[in-house]
Structure formats: C-alpha cells, structure tokens
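Here's a solo chain for you in structure tokens, the form predicted on its own.
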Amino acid sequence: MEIRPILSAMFRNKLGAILIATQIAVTLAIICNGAFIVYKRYQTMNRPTGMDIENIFAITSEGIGSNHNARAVAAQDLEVIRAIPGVIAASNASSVPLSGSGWGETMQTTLDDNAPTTGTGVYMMSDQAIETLGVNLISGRNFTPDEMLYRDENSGQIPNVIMITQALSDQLFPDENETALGKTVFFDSRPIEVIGIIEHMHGSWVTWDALAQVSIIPVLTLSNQTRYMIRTEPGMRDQVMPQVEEALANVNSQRILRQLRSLEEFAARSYAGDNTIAVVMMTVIVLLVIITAMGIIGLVSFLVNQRTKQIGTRRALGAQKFHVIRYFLVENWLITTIGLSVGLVLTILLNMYLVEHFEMPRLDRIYLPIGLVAIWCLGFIAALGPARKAAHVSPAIATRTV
C-alpha cells in the first residue's frame, strides 16, 4: 500500500492526528516514568531486611503505680514469654526496627576532631536479641548475660560491648582488609568494643540512606514503660500474640498492655507512603491506557464514518477486506509513531525534571523500547474494532448518495 495517499487523508483532518497524537506523547511520557516509579517504590518495600520479619511481634508494657520495679517486671515477663509454646526467643527492645521510631547515634574509629563519623540506629536489646530478631550473625559473638547493663531511665551510661552490622563495619572501616570486629571504636565520643558482626539488618527509618547501619547494645532501661519483641516459630505469630498479652495480663495486673502489632505491620505503616505512591501511579497509568485507547478508537471510528463512500468506491472497484482494514491500521500506526517520537523526547525530559527537582532516579533505558512496544500494541488492538467495522461495509450501501 503506498503512503502517499494515507498521509494525504490524514493531512486533510490532521486536529483529529494532532490531538491523538499528543495524548500518545503525554501517555508514554507518564506511563514510561510512572511504572519506573512504581518499580523503584516497590523494589524499595520489598528490600531484604536481614531479619525474620513475618514472625516477629512487639508489646509495650506500662507499669502503673510508684511501686513499679522494671528489672523484676521484665525479667519475670521475659520468662512468661519464652515459656509459651512456638515462641522461639524475646528480648527487651528501646525501639522496633522498620517502625519509622528509634535512636539513632554517631561512631568514629578514633577521637580525632578531624575523624568522619557514622550515623547507626541504636537498639538495647537483652542477649537473645541475636535469635529474637532472627538475623545472622557472621563473625563474633553474642551478648552474654552477666553483659546486660541495666540504667536508670536518664542515665548515659553505655556498655562495654556492641555488636554492629556488617554495613556499619564497612563504613568505619573502608578498607577491604579491616573489620571493626575485635576493635575498639567511639560511642558518642565513649569507648566499645565490638564483638560481633551482623550480615545485614534494616534500622527504624526507611527513608534514611543509612539503613543498615544498625547496632545492638545489652541494656535494659528501667522505667515504667517496657518494650518486647517476641520471634516465633514460622506460621505461629497471630496465634501466639493473643496468647503472649493474655500471659502478661495474668501475671501482673498493675500495668497496661498496648501496642500489639507484628514487624510486618510496622514495616507497612513506615512504606504507606510509597505504597500510596505506587498505587496512584498504577491507577494514573490505567487510566490514561484506557483513555487512549478510547480515543484511538473515538479516532478511526470518526475517519471510518466519514469516508463510507470512499470505502465503498473501493470495494467496488475490487478492494478486499483485508485491504481496507489495512489502510485504517497503517494510519493509525503513522499516527502512532508520530505520537511516539514526539513522546521520546518528552519521555526524557519528564525524568530529567523528575531526577533534578524530586531526586529521583535516573529512567532505566529498558522503559523506553517497553513503553514503545506497548503503546503500538494498544493502538493496533484500539484500532483493529473500527477497521474491521469499516472492512465489512456493502459497497452497494457505502456508494449510496445520501
């Protein structure tokens, strides 16, 4: 078929082609940088977090009463709870990790003023915090018992031993021969020494670029408020929780029990955002999908009935079907591509927008052929309906004067 003739057709209605046309550049635009969105929004959720995270829930347990003596309380409760059964281990904690809430604190290698120092999240957890938060401890050892510093509330008083993640080891320690196992570093401007190395754990703030730089210290805070987080073993979780605020409940009613909630529902009240995010795009992206294709359709349909006596002509004159329903899908593929073309260049510069002013990443390249492949598709399907229509008018009909 030549293409003189389609594009002289086209000429002669070109709003229609122009208007299609743009809404096909701002589509492959949008959907292009929007499923890119959604990738990295979804990409980010779901991260490794080096722990056992469908199995673990935490408590809060507020003493009530001047008479409240924190290390008994926990202690018996910690009892309490690693005597039910599918619980695996539980431990005191100042704060839950992936819940958006915690302490955060600077190290240096050395007292120097001019030494860089490094953010962790700090977390006070008792010697089983190891088994409790599920993660892997790859060099080093755990915290004994006799380790356990117990502070009044105000007190800055730290351990003598941490252990940190294998994330936070490598910025204190850059070279690819050094680990800070065994080494003495700085605790806001305080001596520790670390004893063991974690493979890899998410921190409290999933916003924050240092994650994973997280530390572990052997302390219980006495006060009136005391956290819990419990591991149990797989599948068991929802069926031990009830049964862990029940056993509290019975074994001490001078308190008030808040805070039941397991480490997954932490992790999706802190990612809310991006999953709101990601849904939004995902509903813009089918939206606009949907709104092309109506107007691809809105389009042939409109250019069908307008040249039935053409059609008609041409059938007479020996056409076949498959020659008209051809001529409809070569215009809107020339539609298309010119749509296409215009919507590459603003494809990229929608990016670079984004990445300048949102920091966000640079588009994958892979997007862009993705986006083309799928928008020539959806024109081809919207226009196939029409042309089809078209191909199966009587040329006694379509020649009719009217």
The other form holds:
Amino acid sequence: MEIRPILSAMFRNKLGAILIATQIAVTLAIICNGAFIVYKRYQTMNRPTGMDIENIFAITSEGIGSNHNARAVAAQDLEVIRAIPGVIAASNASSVPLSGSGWGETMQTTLDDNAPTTGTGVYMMSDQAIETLGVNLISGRNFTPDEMLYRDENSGQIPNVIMITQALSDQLFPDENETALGKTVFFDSRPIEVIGIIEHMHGSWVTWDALAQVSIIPVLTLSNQTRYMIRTEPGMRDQVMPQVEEALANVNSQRILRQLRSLEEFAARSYAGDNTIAVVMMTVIVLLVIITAMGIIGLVSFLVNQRTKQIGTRRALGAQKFHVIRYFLVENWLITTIGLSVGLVLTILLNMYLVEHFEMPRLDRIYLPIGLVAIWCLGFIAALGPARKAAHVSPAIATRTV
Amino acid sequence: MLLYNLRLALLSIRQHPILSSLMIAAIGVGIAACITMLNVYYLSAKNPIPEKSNVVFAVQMDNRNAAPDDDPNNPDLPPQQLTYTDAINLLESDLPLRQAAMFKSAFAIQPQQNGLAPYLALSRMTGRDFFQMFDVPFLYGGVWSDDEALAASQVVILNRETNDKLFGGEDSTGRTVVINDREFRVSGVIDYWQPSPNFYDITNGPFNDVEEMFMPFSLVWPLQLDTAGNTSCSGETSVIDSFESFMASECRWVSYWVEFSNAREAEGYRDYIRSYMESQKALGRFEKPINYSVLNVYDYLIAQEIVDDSIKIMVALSFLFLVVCLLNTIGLMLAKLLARTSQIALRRALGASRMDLIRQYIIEIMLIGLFGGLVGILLSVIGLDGIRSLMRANSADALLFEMDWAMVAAAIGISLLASLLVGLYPAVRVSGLPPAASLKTQ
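What would the structure be for the form predicted in complex with its partner chain, given that what you showed me was the form predicted on its own?
Then the entire complex follows, led off by the chain already shown.
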C-alpha cells in the first residue's frame, strides 16, 4: 500500500489533518465518558424495586375540620376501594416508596449507647401491606388485623411487631448465619419484634445509601390526612385509578383528594434528574457524532477537490478506481487513528478529572475498545462518500489542465 | 470601510451558502449546548437576594447526639433546622435588626365564593420581620401587627395567585378566608415573589415554590400545627407521645434567619449563639462539642452544596463539545478560504495589504459567529424547554429554565470570541499565500 506517499501528502497539508485528529480525540473522550455516565444513570434507574411497580398507585385524602373520625373513614374507604373490580389489595400507607418523602428512623440491636445505629425507611401500613406492595415475604409471617395500632397524630407509640427487608436484617446482624427473624430489636430506642423478612424493597429516597433498608409497621395514624396505596390486576391500573378517586369522592364530597399518582410516576419524578442527565448526554453524543462525521466528510471532500489533477494523473497512469478509493480511505484511517491514540489519553485524563472532582466512578475499560471501533467505523463511513467521488475523476482531467 | 467589509462578508456568505450554513450550524449547536447547561448552572448557583445577601444570615446549631446519621458526608455541618425550643429562645435576643423563625404547614382552603372546591395549600408560619428582611413586595395591605402576633390571631397574607383565585385579584385586605373550618382575616397580599434558589427553606427543596400564604408563627400552639416539611429527630431519646412533648423535643423542624444592619454585627451575634449553647449545655443539652454557624445567604448556599455535581459535569462537557464544533468550523473556514485563493491573490495584486485581507476575513467569520450565536440562542431555548419537561419541573423550578439578558449576552459574547479564535489562523494563513503563484494557475 502507498503509506509513504500518503504520509508525505499529509505533511503538505498538516492543518486539516491536525484539526480532524484533534476533533476525533475530543470526540472519543466525550463519547466514552458520556456513554459511561448514561449507563450509570440507567443502571441506577433500573434497579429492581422489589415491588409490583407497574400495578400500584396511591391517593391522598385530606379531611376537613376537627371532628374527623380517621379510623372510621379509613375503614370505610378501604372497604370501598377493595370492592372495586380489578383491585388486588389496598392499604393505608404513611408515605409512598420512591416518592422522596417518608419517615427515616434508626434501629439498633441493643440499647447500649455505643451500639451502632442503622437507618431505615419506615412505612406505617395495614395487614394487607405485603399484598399491596407486591413484595416477597421470604420468612416469617404477615401482620394480623388485631396487631394494628391506631394512634393519635402526635403519639409516638409504636406497635409490638415489625417486618423488615433482608438488607436491613443483614445490616443489623452482619453474621451470615444470623437473621433478625423472631428477634427483638430497638426501633427508635424501643423494643419491637421482627416477625417477617421481606426479600427486597426500595424506600423513599432514591439517593440514600439505606434505600433498601425498609421496615413496615402495622399502624394507622389518626389524622385528617390518610394516604392509600392500591395494587391492581396487571394492566388494570389506569382504568382503576379514576374509579377509586370517584368512589372516594362519593363516600364524602367534602374532602380533598390529591396526589392520585402511579408508583411509576413517583419513581419517574424521583429519577427525573438522572433521566435528564442521561437524555441530555445521549443528545450530546449523537450531535457530536454527526458533527465529527461532517468534519471528516468536509476534510476528505476538500482534499479530493484540491487533488483533482493528481487523481486524474494517477488514473491516467493506470491506477484503478479502487486504488483511488483506497488511497483516501487509508489516509483518513491514518488521521483517525492518530486522533484516537491522542483521544485514549484524553479520555483517561477526563475520567481522572471527573473521578477526582465529582465523585464519579472510574471508567470501565470496556468503553475504550468500543469507542475506538465505533469511531473507526464512523470515520470509514464518513470518508467513503467523498472517496468514491474521487474515484469518478476522469483520467482526462490530467491532460486538460496543466 | 467597516461597512464595505461587512458587505463583502455578506456577499461571501451568500456565495457559499452550504459551507456558510454548515459553519453557522456548527457554532450554533456548540453555543446552544454551552448556554443550555450554563443557564441551568447559573440559575441554580445564583444569588437569590443580591442586595442583602451579606447582611441576612441563617442560624444553625448542632444539637445531635454523638452519632449523627442524617448526613454522613458532612458530619461537621450543623443541621439546617433548629428545635422549636431554640427558635423561641433566640427570638428573645435584641441583637439582630430583624429575625424570624419559620416552618411550613399545610391547610385546607375552603373558598366561600365562585363555587371552587376546597383545596390544600401551604402556609409559611413566620414572624413579622420575614417580609422586610427578605424584601417581599406587597400588592395590597401589609403585615399583621405585633399585637396580632402576640395574641396568635387568625390573620393571613395571601400570595398573588391565591388572591386571584379567591378574590378575583381585588384588594382583599380585611376580608375573610375560611381555612381548616376557621375564619382568617386577610391582612395583606404579596406580589409575585419567587427567590431562586428558594434559600430560606432549602431543607425542603431549594427550588420549591414559595408558599401560597403566610400566617403568624404563634398560631402553632392554638392550632397545634405540624410541619409540612422535614422533621429530623436524630438525637432525641425520649418518647414523644403528645403535641407538648414534640414541641419540647430535640426534633429539628424550624429554620431561623436574622438580619443585621451591617455584616460586622454578626460577630457579636456569633458570640451570643456560643454563650447560649454553653448555657444550654449546662442544662444537659448539646451533647456534641459546641458546633454552630451563622452564615450569610451566599456562604450558606455554598456550604449546603445546592448545585448538583452533575450540572457541573454537564457544563464542562458542553464546553468540550463547543471545542469540537469550533475545530470543525476552523476546517470549514480554511476550506472556504483556500477555495478562494485566486480571489485573494487578485486583491493582493491590486494593492490590498495583508492586514486588509485579514480584517476582511475576521469580519466575515465574526459575522458567521454572530449568526451562529443567534441560532445557538434559539436552539438553547428549545434545549431548556426539553430539559424542563424532562425534569417535570414545578413552577419555581421552571425559573431555572428561563433565559435572561445576561445569558443572551453571554451567548453572543462566547460566539464572537470563539469565531475570532476560529478565524484568526485561516485568515492569517490564507492572506499570506504568494499572489503570483495563485494567479498563474488560472
């Protein structure tokens, strides 16, 4: 192959090559780091929540006035909701998982002041909690209706029993052979018995380290505000949602019904920042690919135009179309490869900067070869058009203008 | 002369429509990416009350016990909110020019007119000084009186939107609103006011909307109000089983702001806070070593790190993106000028100096840069709109995605500067080509 003449031609027009090579270097750095950011965000967003997230929704009822019988209202509302066709289970819920608002509490295995405390997201629900959330109870048992605690708004009373996630159990009892089931632990410094272990469930704050350390207690707080979570048959959610709102309004028109939202919607709001970053980053990557491709097309076209005469001469001297195409593709490949080798260094430098200043994880090595191959392909495809145009230069050009 | 240069530049842009529009597009896309991200950054990092940010201070005291668990990343940063006890005690001090304790609470508004259904609204429970301290503009009426605050009277200040909804925008001062089955007298209506970031309550979201109403802090007892915001009880060991025990607890749910006539007076106030904490420590409170802060708005927002790291990453990457776009433009400009060598040679042969040509091409590229900047502004409006819908922004969040003149000026400035950088090399290089050789090849 004609590497030597290609190189000498390139040295005669250094600037164009340098521009494209630099552009390719920066492009590789942004694409690798950007794709990594996108991947990390989607990985976070798609963590399993442990719940039947597609078929759950919530609604909040606000009673007005001071003679509101919260216990009777909740009992009646739940009865009405559960009677609606398509509803699998319904429960009162102090807050909604993945919603960004909730109750965080501390737990300990002993009351010793120096004993380590563990954080947990707490949900006050009913004996239908497990069915409503669609979580998997791996050991122990569910609440019974007579374990329900009905407490005043300002009361700090807690019930006797609690269900916790496996993650929380592991945190409390790090020993592999030990589980929290059946043990008495200290919840906000008060004793409570663990009666059930939930395989996995996410709490309210998606950025919290203890997101999967969740506990559920059988409580209804007697206040004007009552929140309900409802789980429907697969695919029935959107149909049941307005029916529940209407049914609750029919029970009592003098209340405020608000935040009728699916669990997916709550999650989407909590992850809106991550999603935005991912979408913006992908847009930047796509634009960058287009711009770099345009840059390559521009450079190769320019070189082809500049060298029309030389191409004609080569053709007149017996070079085939295929040789002309190969010339420009090899030249472009050389430029791209120089750019990519600088780009590798730049990619790692950019990642080191992001790791140091923004607590980003280290770039997975796999992104580098993928990025390299992708940009090689991009360069090849972009250069192909102008190179084929070059092959159409007629050998007669060489004789016409000198 | 400049006009002549401009005319030639326009002519050249029209003669090479494809190359020129590619250049404009490349600069435009790069500028749009930068301005979009810069705008999000600038508005989340901006000073919400620039004229007062050095005399208005947030008061923070750390009452947690030895093992804080609520912010493992910043164990030394005192919590943002205070206990009710501390807030009430601080109100006794006459050192600050103005001061206010505050929290937000949710109420059911029951409109008596125009057939509106009852709805839930947030109220900021605070002191009279809130409004003057933060320069809140009034549309009608004014703040409740000292006597009304002392007597915990049922008075309310509405925001403009609520007044529009309930009273059709009329002056409602002195009229009555039914809230939670009780009658509240309207003492005033504030005009549109939305600090961004919403500095006075960043615990509950630095980009939340300002509340719909304001009521005296003293109503907390008679109405037994609870906060609609964050309550943090880490450090509380006794059992809370009544409203009274909650109010006396170590739970933090009240934020506290003070204003001084000048920044130096804050020093004396810091001494006061320290001695207050020491006296409370003697009573068995404040278990940890004394840790407090009295920070002005500006320092407070920086200490609380409300600007998301990912925004900074996006700004950095968007500038790298602009670099790629500019490299592209240099290539295009070079191609365009090299295609014109005969014209350049002709002008040189007819007596144009090298400077004349350089000036001509610089003006041309800057004109392209200007067009690119305008395209960039248009694209960033679209970009911001896209981000707004992705973020599912509420109305205060939406402020984050509005461009102001500073950003428009920045867009134009960056694109002119960038195009100057881009144009310099091709212009110098091309103007230096020997005219004779280029003319000969004709």
